[in-house]
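Taking the form predicted alone, here's one chain by itself in structure tokens.
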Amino acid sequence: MLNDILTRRSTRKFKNKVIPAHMLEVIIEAGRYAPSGCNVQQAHFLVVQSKSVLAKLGELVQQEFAKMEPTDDMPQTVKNNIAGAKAGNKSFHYNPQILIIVANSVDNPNAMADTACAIDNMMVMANHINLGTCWINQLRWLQDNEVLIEYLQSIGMKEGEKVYGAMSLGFPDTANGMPERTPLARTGNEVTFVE
């Protein structure tokens, strides 16, 4: 299991190949069995398989980022998304076979942590069964955007929920069809033992 964690890398190019139901089910179960604060289990998994919905989400995300102007207090990654959207060349989800959007109750003080645990579980499981993943932040950055909220509610997000994370999923478009698995050296994430 540690090897599945050490070798998990982000995939940003996917094959147009259907993921078998049994593989998708085990990934979703891994997410559903992630820990949640006080065991509230309020994560809501929107499993987007429709190419038309993926395209519409891509169009809306680009449209809404293009309306924004960068400010000094924005993270650089948000500024990059605004610039990409204005240039008209930003695919926020990397055109996966499936996008798993994780929403949670706005009243859950642990929503972000619960979502992170669920997505991490799904990423590790996907790597274990030779599928590629990439954490997607853009829907979270637009979680208060009325246009996105309305569309997400039209595809199943409930009132009183917001998006806290998403994950692209699919077969990697690599020469051998496998995820990139060369571990990257750790240059950060300092460890201090207190005895």
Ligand SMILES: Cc1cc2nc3c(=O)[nH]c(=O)nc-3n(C[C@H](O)[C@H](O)[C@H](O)COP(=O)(O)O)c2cc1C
Contents of the next structure:
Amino acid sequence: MLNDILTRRSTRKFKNKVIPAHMLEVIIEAGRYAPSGCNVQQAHFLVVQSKSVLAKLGELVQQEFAKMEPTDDMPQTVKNNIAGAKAGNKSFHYNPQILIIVANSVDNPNAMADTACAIDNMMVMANHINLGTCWINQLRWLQDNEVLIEYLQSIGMKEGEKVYGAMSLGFPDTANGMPERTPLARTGNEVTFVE
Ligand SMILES: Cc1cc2nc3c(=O)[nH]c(=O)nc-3n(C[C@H](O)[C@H](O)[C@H](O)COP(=O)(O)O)c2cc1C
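Go ahead and give the structure of the form predicted in complex with the ligand, now that the form predicted alone is out.
After this comes the whole thing, all chains and molecules, with the earlier chain placed first.
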């Protein structure tokens, strides 16, 4: 179990290879069995397998970021996304086999934390069965964007929900087909034992 956590790394290049149903099922199950504040279980997993929906999401994210102008109060990562979109980047999700979008109720004060628990469970589970994942944040940065909300509702997101995170999933496009697994050194994440 610890090894699955220690060796989980982000995958940003995927093979065009179908994920067998039994593999997808255990990953979704890992997400659904994540804890949630007050056990509200309000995460909504939109499992996008359609290439045309993935392409449309790529177009819309690029289009909507490209309309924005960077401001001083924006996180650097959002400024980077705006710059990337203006340069024409349409593959914010790295063209995975599947994109799992995690929406949650806007009334849930723990929506972000619950989403993070679900996505991390899915990332560790996927690593355990040799699939690659990457957290994808652009749909969360655009969670209040009307164009994206309308499109996401057309593919199943409900009224009163917003996107809090997403995860690309697929077979890693590496020489041996395995995910990159070299752990990154921990230079942060300080620990203080209090006695
Ligand atoms: C909240 C969060 C948001 C992230 N957003 C993105 C993203 O939008 N695109 C991306 O390529 N990676 C994203 N990542 C992946 C991080 O860049 C990555 O986890 C980090 O660089 C450490 O590398 P590792 O996952 O290989 O250990 C995100 C990770 C987290 C936890």
